[in-house]
Each structure stands twice: as C-alpha cells, then as structure tokens.
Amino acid sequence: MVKVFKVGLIGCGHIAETYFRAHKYFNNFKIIKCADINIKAAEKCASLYKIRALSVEDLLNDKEVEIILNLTVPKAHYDVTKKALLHNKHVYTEKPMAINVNDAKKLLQIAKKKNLYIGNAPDTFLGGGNQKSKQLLENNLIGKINLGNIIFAYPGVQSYHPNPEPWFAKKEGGPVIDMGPYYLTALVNLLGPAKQVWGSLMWNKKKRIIGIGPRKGKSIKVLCPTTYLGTIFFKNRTIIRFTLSFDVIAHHRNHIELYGSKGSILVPDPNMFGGSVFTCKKLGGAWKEHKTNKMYLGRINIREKSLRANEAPTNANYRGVGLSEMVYCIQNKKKHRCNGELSFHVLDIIKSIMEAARKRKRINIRSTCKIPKRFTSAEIKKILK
C-alpha cells in the first residue's frame, strides 16, 4: 500500500503553484500546511489551495508534518534547511542546494548523522528528453562523447517575475546558478561528474526594469555578472563548452549538442520535461526525430497558457517528480536520484565556474558523485495516480 506522506511548504512564492499541481500526479505526497516569513503570503497560499497556514517556526515543529519543501530564494536554502533536518524532518529543496560549498557540505552532514533525505531540484533530468537522450547514449547509438555545447540565453528574468532582484544579487544572482542547475544536472546524467573548469564573465548592465507586476517600470540594481562562457571538463574525457547569459536578445541553437564517435545528438530544454531527442549519424544526413510524447514524463500536459513563465502551450512539466521519488525511496529505502551528493556536485561545479572565470584560471571540481540510474517506465508507474 502507497504510503501518503504530509508535506510542509515553506516559501510561498511564484514556484508553489507548480507543486501544488504535481498532486494531480503523484500519489505518494500531499503539501498540507505552509508557512512563509511573509504571513500575508502564506495566508493566501493557504485560501488558494486549502490548507494550513503557520508561522516558520511552528511548522517546523509541526509532528504531523514529516517532509519540508522548501521553496524559500536561494539565500534562504541553507538556513532553512538545516533547521528542518535539526527538526528531524526530511527535506526537499528548490535549486540551488545552497549558495555556498560550505554550508551544502554542512547540509549534508547534518543529514547523515540523522539519517534524513535530502532532495534537490532541478527534476527535469528524469523527464522523457533527458532519459530518451540517455538511453540513446547507454545504447551506444553515437559512440563515445567527445564533446559538445551547452547554451542558455535570453534577457533576463526581469521581464516576467515581479520581484527580480534575487537572480542580480551579488552572492546568489547570475545565470550560472539560476540557470546552470538544469544544464549540469542534465550533464552529470548523461556524462558523469566534472573534474574541471575555466571561463570568463560579462558584466552587461548595471541596472534593470521590472518588467511585470506592481513595481512595474522600476529600476533595479544589477550586483553581478550576467555573462558567462568557458569550458567543462569530465571525467570521462568529454569536453563541453558552454553559454550562459542573461544579455541575449534571441539565438538559434540548440539547448544542448553532444557530439560522439559515431554521429552527434541533440538534447531538448533541460528546463522542461519533454521534446524530441535528434540524432544523426552521417555527414550530410537526416536528423532522426526520437520522440518523447509518449513517455510518462513526455507526454504534454500544458495546454493552456500558463503563469509559470517557463511553461507554454504542448509543454511537458511534471516539476515534483523529484520529490515524489524521493518519497518512494524513503518509504522503501533506497537511494533516490535527485539526491543530495549531485546535487552538491553541481554546486561545486556552478561555484567552480564562478570562481574560474573571476579568477582567469583553471579550477579543479573537488566533489565527485554516482551517475544516476534511468529512470525506468516501471520505477515512474508506482509514483503515479
């Protein structure tokens, strides 16, 4: 018998409606009270989907509550994170981990001793794109990896959330770790983990203009690159060059090329759950579509506009999936895949990036991670309703 756990959601912000859906997916969690710093926002929360509001502290406290999500601005991760698993509550937390090394491997730490889960966003790695591309891959059908690209580019998130600031601030803003979540985590499941990086950054505009919302038309201050475009290494010998920018108009390439021994293939938006995979395997030849529409974590399920900026019409978003996985391997012990070591590794990766590109010079990825196993129909058929 599935077991339902009770979720406690703290961050009421613009991504909690995207979890609240995931309850018309996923059979084995229900987000049944929240809390925010802002009680205002907490309290609509509450009105909207019918449940609890509470104070932070006394959610945290809560007994009945056994998972934290927590949705608070990356600042926050850290602080609000670590108190839950003192609270011995599980924890599953939007992207990133942390916005610091130090404090992630403290996270960590802290899980262990207390033997909690510790899950992390992005999940979009387990949707149909990104497995079909690494089925693919593990079919041999291009041969080794040599290397590739990597590209996210567009203007910013000022044009479409109301309250911009966090992704210019100085220690958590930039496109490295907004962004680059999603296309390392796509990475490391494809490739395997990084051992080095190098790059450069651009500082583009110093300020910018809410383009939505109340404080529509007001300036912001920009406190940190908002270019960056270098090199990644793996251990596998694998070498991608990648783009990350909020000062890019529009562009015409493909989110993610990996280019092998035997022909190159295609990755779709690692943002999003679905898209067709492409592959060729001939100079001059046809791209093969391998299609995804039909997977259980491909198939469409937007089709009307959306208030998620990232969402359109013949989307697949299926954000929660993590979450949800990682609650059956709870219940039944075993390692799940949005787990807390990539998920450190990808952080190291961003701040290595980071660090790599202010510097001028090479640096060297001191965590390393397990691949994640695919995510099988079977495996996604016990998690679904």
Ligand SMILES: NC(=O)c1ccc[n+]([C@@H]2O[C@H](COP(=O)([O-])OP(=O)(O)OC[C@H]3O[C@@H](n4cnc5c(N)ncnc54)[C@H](O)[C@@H]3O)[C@@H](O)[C@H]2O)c1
Second form
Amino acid sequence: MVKVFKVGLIGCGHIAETYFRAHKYFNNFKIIKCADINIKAAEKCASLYKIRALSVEDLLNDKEVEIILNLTVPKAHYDVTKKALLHNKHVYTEKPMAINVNDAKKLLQIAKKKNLYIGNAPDTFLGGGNQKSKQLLENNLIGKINLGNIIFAYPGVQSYHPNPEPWFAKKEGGPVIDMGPYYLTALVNLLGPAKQVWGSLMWNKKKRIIGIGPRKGKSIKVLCPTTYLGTIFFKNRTIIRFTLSFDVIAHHRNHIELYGSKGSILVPDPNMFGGSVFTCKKLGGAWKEHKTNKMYLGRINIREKSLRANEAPTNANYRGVGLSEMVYCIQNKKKHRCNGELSFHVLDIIKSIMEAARKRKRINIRSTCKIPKRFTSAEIKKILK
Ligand SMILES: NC(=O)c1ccc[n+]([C@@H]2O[C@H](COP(=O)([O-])OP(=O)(O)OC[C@H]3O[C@@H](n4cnc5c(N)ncnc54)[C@H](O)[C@@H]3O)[C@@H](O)[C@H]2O)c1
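What I would like now is the form predicted together with the named molecule, since the data block earlier showed the form predicted on its own; can you produce it?
Next comes the full complex, this chain leading.
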C-alpha cells in the first residue's frame, strides 16, 4: 500500500497549476493546503483546487503537512525553505535552490542536521528526452563526448508573464539563473560535474514592456545583464559552449548538441520531458531518430495550450515527478535524484558563470556532485497512478 504524503504549498502563482496537474500522474503525494504572502492568491488557489488556504505561519505549523512545496519567487526560496526545515518539514523547491551559494549551503547544512529531505526542480532531466540520451551515451553509441553547444535564446518573459520583474531583477534575474538550471542539470546528468567556466555578458535594453495581464503596457526596469555567452569545462574533459539570452528574436539551432568520438547527438528541449533524440555517426550521414513518445515520462500529455503561456501546444510535461520520486525515496530510505547536492552544484555553476562574465576571468567550480543514476521504467512505474 503506497502512503500518500500530505503536501503544503507555499507560493500560489503561475507555476502552481502544473503541480496540481501532477496529482493525475503520481500516486504518492497530495497538495492539501496552501499559503501565500498575498492571501488573495492563496484563497484563489484554494477555491480552484478545493483545498484550504492558511497563512504562511499556520501552514508551517500545521501538523498534518509533511512536505512543503516551495513555489515562491527565487529571492524568497531561501527564507521559505529554511523556515520549512526549521519546522521539521521536508522541502521541495522550484528552481533555483536559492539566489546565492552561501544561502544554498546553509540549507544543505540544516537539512543534513535535521535529517530532512531537500529536493529541487528542475525534474525535467528525469523525462524521456534526457533519459533516452543518457541511455544512448551509456551504451557508447557515439563514443566519448568531447565538445558541444547549448542554446536558450528568446526575446524574454515579459510578453507572456503578468509579473516579469523577477526575471530582470538585480540579484535573481537574467537568463543564466532562469534557464541555466534546466540546461546545466541536463548536462550534469549526461556528463557529470563541471570544473571551470568563463564567459561574457550583454546588457541590452534598460526597460521592457509587460505584454499581458492587468499591467499590460507598463514599462519595467531591467536591472541585470540579459545575455551570457561562454564555455563550461567538465571534469570528464568535455567542453561546452553556451548561449543564454533574453535578447534574441528567433534562432534555428538545437537546444543541446553533443559531439562524440564516434558521432553526434541532439538532446531534446531540457525544459520539457519528451521529444525525439537524434544521432548521426557519419559526416553527411542520415540522422537517426530515437523516439521517446512511448516512454512513461515522454508520452505527450498536453494536446492543447495549457494555462501556462510558455508551454508548447503539444508536449510532454510531468513536472512534479521530482517531488514524487523524493517522496518514494523518503518512504524507502533512498537518495533522491533531484537532491540538494545536485542543485547546489548547478547553482554554483550558474553563479560562477555570472561571476566569470562580470570579472572577465575563468572561475573554478568549488562544488561537485554525484551523477544521478538512470531513471528506469521499473522505478517510474512504482510512482505512477
Ligand atoms: N512560470 C513558469 O513558467 C515557471 C516555470 C518553471 C519554474 N518556475 C519557477 O517557479 C517559481 C515561481 O514562479 P511563478 O512563475 O509561479 O511566479 P509567480 O510570481 O507567478 O508566483 C509566485 C508566488 O509566490 C508568492 N510569494 C513570493 N514571496 C513569498 C513569500 N516569501 N512567502 C509566501 N509567498 C510568497 C507570490 O505572492 C506569488 O503568488 C520561480 O522560482 C520560477 O523560477 C516558473
């Protein structure tokens, strides 16, 4: 008999809907209560999903709640996660883990001392696209990966998010903190930990215009660089060039391309769960498609545009699987995949990229982490409804 863990949600904004949707797929957690510093947001969420809205303080003190799901804005992640741990709750937080490495380190220390689980998004690397890529690399299909390219580039979040300020804020804004977690977690899952970075930055416009919602047309200040270009050196000697930008109208490159000693691989969008992987083993040769749409976490589950404006109309989105896998590990006393050490290392790479670009010098990455094991169908089946 699977125990269903009772989850308390803090931060009832844009992304919350995706986690409620996860109830449809996973068998071991249920969001039963919610809270927000904006009580109206909590009440709206509670009435939509037929749960109870509490104050943040009352939710943290609620005896029924075993896990806090922290979906607040990045700059509040540290404070909310810390409070949750100090109230003896396990925590699963949206990305990034915190907005600076020292805060994230403190969270790891508190969780360790209190013997509590701390988990973090992104969990997209558990999806069919990244797991199929991992399987092909482990089977040595294209040999040792030597080089690669990643790109996330678009005009910015302001056109589709009603509250885009955090994406352009001084400390937690910019494309590396925002999209880096998806790309870097996917890369660490495939290549292992990173050891050094360097890069350059661009600060394009000083203002952006909100394109949606009640504040449509309002101008907001851009308080951070909006483009980063550079290089990541991995411990396994792979060198990856990256482009992360909120200043590109359109491009036609692949999200992640890795070049190995025996061939090349195109890894699908690390912000989503599905998509086909492509490999090519000869110059000018055909690209072989490796479909993921029959895999548990690669199957298309979104056929129409969802409430999230940036979600592709046809896609696989199983956000929440990281929380479910963590719950399974709590029950079975195992190490979870979306663990604190992995997200800490990813945050360390993010902050090092930003520092390297700002100081115009190479920065050594101080942290490391274990490479998560492949998420097998047998394991996924155990947490599916
Ligand atoms: N929006 C997306 O598509 C998306 C996708 C993936 C991940 N995320 C991540 O999810 C998190 C939330 O993003 P969002 O788009 O839902 O933001 P949002 O601004 O829509 O919602 C955040 C909510 O948190 C509340 N909040 C802020 N500080 C708080 C605090 N100290 N205590 C309690 N509540 C607090 C706000 O009032 C707001 O209701 C971010 O970390 C973001 O990086 C967002």
